[in-house]
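In structure tokens, one chain follows: the form predicted alone.
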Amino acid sequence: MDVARVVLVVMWVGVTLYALLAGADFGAGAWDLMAGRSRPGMPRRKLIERAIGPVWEANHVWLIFVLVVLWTAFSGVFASVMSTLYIPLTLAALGIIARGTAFAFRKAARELWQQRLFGGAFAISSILTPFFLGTVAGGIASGRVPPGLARGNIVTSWLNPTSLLGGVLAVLVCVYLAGAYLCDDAAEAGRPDLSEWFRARALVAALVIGAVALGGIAVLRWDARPLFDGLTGRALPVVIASAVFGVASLALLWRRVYPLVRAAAMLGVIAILWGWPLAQYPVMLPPNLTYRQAAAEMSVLVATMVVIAVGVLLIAPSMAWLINLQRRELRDGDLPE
């Protein structure tokens, strides 16, 4: 393997993680959205800000890595991507900020109205945050950004079929997996009638995803069929297990084994996420840059490697620590009725 597909990997490892700790964030913020009027609902959004509070600043690590990664081993990729989809990766970095202001200040705000104003921006910006960089997922891999300096067309770049779509999905994705992890911190809570009342509100957007994956094999077959392609062939095993990790997960949901639905739905994202790249396999830019042409060079490849081998030294104990320390938060700590 040469040093350019290992960054590469490592960098992918990356947007997993982001996906898989703050994409659960940004889907509690859509839970917040639909926890109901300010008194039967504060038992859920009380959950959902002890579930997310000690990590929900950490988790934009990953994305800061996955950024600086890209814009150091791959800097052609990122001038391309960044001068052509810098509209919807904008408003997503607005929907970032927007929602830990709001997050924040809910928490000091004392005025019932002004928890609500807080409360409705935080939930509303959770959502457009994770559709905007859907947007740009699907304009990347519907060919819709050429390698160059602005060389793409600004707005049909990211409003196109594969574009909505991936905004759809990823925003679907974040809320049944923030339903998947709410309901076993809520029993990790002792609160099973909370687990109850995100279980059956998880079944449904499940089902709903199920739905919107199927009808998205039309789009990507009449939008996308370079990517369509590379899906149903090399991509093929790993889409077939998403689909079998989703199934796994909704069945262990029914049957309330929470810790594995977790677990399910997390692999279930990871093989969604690594379907794409493996997919398009060795193009970075579709149709035909490749991540050997799009690679730095050698010095500067081998340099960010020692540079991520130390930072991960360095992070990964203290972001296992921080994980932990709101588990035994979610277990010690008591939630109004």
Contents of the next structure:
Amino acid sequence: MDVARVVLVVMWVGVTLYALLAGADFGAGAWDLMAGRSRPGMPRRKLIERAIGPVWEANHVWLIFVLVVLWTAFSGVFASVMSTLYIPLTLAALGIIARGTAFAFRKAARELWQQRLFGGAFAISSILTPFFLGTVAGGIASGRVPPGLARGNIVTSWLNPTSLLGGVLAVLVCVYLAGAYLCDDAAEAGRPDLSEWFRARALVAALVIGAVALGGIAVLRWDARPLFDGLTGRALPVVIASAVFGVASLALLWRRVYPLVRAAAMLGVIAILWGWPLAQYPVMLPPNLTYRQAAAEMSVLVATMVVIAVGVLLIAPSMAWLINLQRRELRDGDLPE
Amino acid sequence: MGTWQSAVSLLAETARMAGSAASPGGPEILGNAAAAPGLAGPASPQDLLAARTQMALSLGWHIVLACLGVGMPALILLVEWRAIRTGDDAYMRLARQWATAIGVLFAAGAVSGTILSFELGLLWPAMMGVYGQVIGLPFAAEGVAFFVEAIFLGIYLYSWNRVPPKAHLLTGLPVLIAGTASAFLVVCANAWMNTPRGFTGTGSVVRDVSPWRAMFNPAVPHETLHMIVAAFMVSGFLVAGVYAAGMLRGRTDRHHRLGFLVPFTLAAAFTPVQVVVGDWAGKEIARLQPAKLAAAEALFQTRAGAPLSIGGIVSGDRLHYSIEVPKALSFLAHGSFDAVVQGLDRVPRPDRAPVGIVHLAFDLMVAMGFGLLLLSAWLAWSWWRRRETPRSPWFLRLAALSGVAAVIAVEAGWTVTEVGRQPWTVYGHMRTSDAVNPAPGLWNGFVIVTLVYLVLTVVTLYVLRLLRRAGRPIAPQEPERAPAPEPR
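How about the form predicted in complex with its partner chain, since we already have the form predicted alone?
Full assembly next; the chain just shown is listed first.
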């Protein structure tokens, strides 16, 4: 059995969960920014707060999981990525600080100006963090992070067409995911007026994503040819699937079938996320460092899998309980008019 | 100790058998990074200093919150249990207040911890690139523990009044267990940097990696225990200090008295334990890292019957103006007044830690520890004689500062551990100057991060002050109970 491949897949499952759960939290922060002036925006912000309140801390741990698995199982790749891309990663880290604390502090604040200040920090960092993480993905995918310590250019490795595409797409995907979730949450909370408000804007977001994705194909063909070839070759079925799910979620949103919108949006994001590694497999750091060359020794991979297995046994039931509590809070609580 | 080591080798053997088919090669990605023109060269001294200071700042900040994350759940569960047992509402009020505080503090602790995992890669990629696989295991396990802690904290804070009281108490138990486990696991990783095990080879390639042997290295027992006890002390003294300050301002109601007495008693009970653990840790360091002990004690000459030097100023290769207790160091380090204690003269000059800082930090830690011990003894004496807290206002004044003293002790202790290990990042294997990110401009990152931490400190303290006027839930995980104030 190829344990390194198993670890790689497990790590990417972590990335997927981070995108689906924390991504929606980031998106919710962006919606918070767009929710309008203080008074009309309040019920929308309350819904957002309630939707992410109980889970936002736990969701965010997936990032730590991914980092730790990467540095344990593929230490050299971790070192190469972190040292070359330290600027966008530092900025993403600062965004994580601002976001996590501002959200917590806003709830403590009483004065309107404090709520605005913390709310603003929460919302802006919710957009910047996924943007910078997206530029990191773009830098890796376009082969701008060579193996070795800070061997890549520390500026152009993340300020380049593919990185910008990655950053913008990451933000849009978060916004769309959160919009889809919030439509459903508002409907479940018995507030069709809020659902309508989010629905109209989520529809716009979906159309923008479609446009950016189509334009992105041209960008990749010009700027990251190997990735483009992979996406239009081996990964083509997944790319088509992401488009199909995207269109389906759009149609379902149009017809207000909210629970299915949520599912379709999630599947669309999963397809996008898995398209990338499939396109460049078995290469981990393009152009040619494969995951096998980067993998740690077998003893390490086995130990990592043991810990992850124990972790899943502990975390899965507790997480299910927490999410169940969160759903109940959404159904039972009253939202201000 | 024998059982400990045999258990570790058993684990290591099991792991080795499981992974007998070693993967071909191994990650030799980082070998001989000769810098290409226009790209990164070796890190400048300024960048190295910036990276070290940034790491120290981030760690020093996180450590306080991490201590509270370990110790406060114990305090909260203790008062909640008393409330259920006695039906006393004062205990329940404290439990609610502290639970809300930990909800906010956890938010700050979670992000500052995440930043540290970024910084391990951003600042020290050479260490992580070579040794990441050796030391990843405790970090992975810590990730699991932290996850459990975050989930159950969410459940605990959400389910007040929504489940029966005893069931609610039980939902808090995993928070305490997972928090303590996190502390254990993270300190395991630090212990490995002091006593690296579980691999062969040096430089940019390691082989024969045994992650279990690396995780359960010889420095684990004393380092982890010392830290976990410290976490309980910091939490107890800090929380008690807040209420002591309130009592000094005349708020001597039952709420304040209990809010002072419960955490102070818990911390006071741990203080003598810490003295014993600290003594043991000193003996282990004498055995495992004699160079670090020599730096901590500012012992320049190897000698039998070495004296314990308290205070003093290091200048050149000498310690001036210190108070010397004859033969005490030999006794403390090796259990005999005439034992030989290794001095810095046995350490090659480039391998010596900065003696002045390490010695000062060590004395500061010990001084704070003994100060807290005396304060605890004062309370114990008064309680034994008269069943009440000491009447002198000086007791409350000192108690109000006890939390600060405990934090100083922890920071000083980490200074001894970390600066005392210099110039090594991985003791005897990789120097800090070789571990740092060679990318240019680390200095800028340091300036920005420092400003961010400054703002974060001010805001956290401000929000905690808001909490004192408790009444409405404010932790992000908590559901709303009272209607939100009307927007203007």
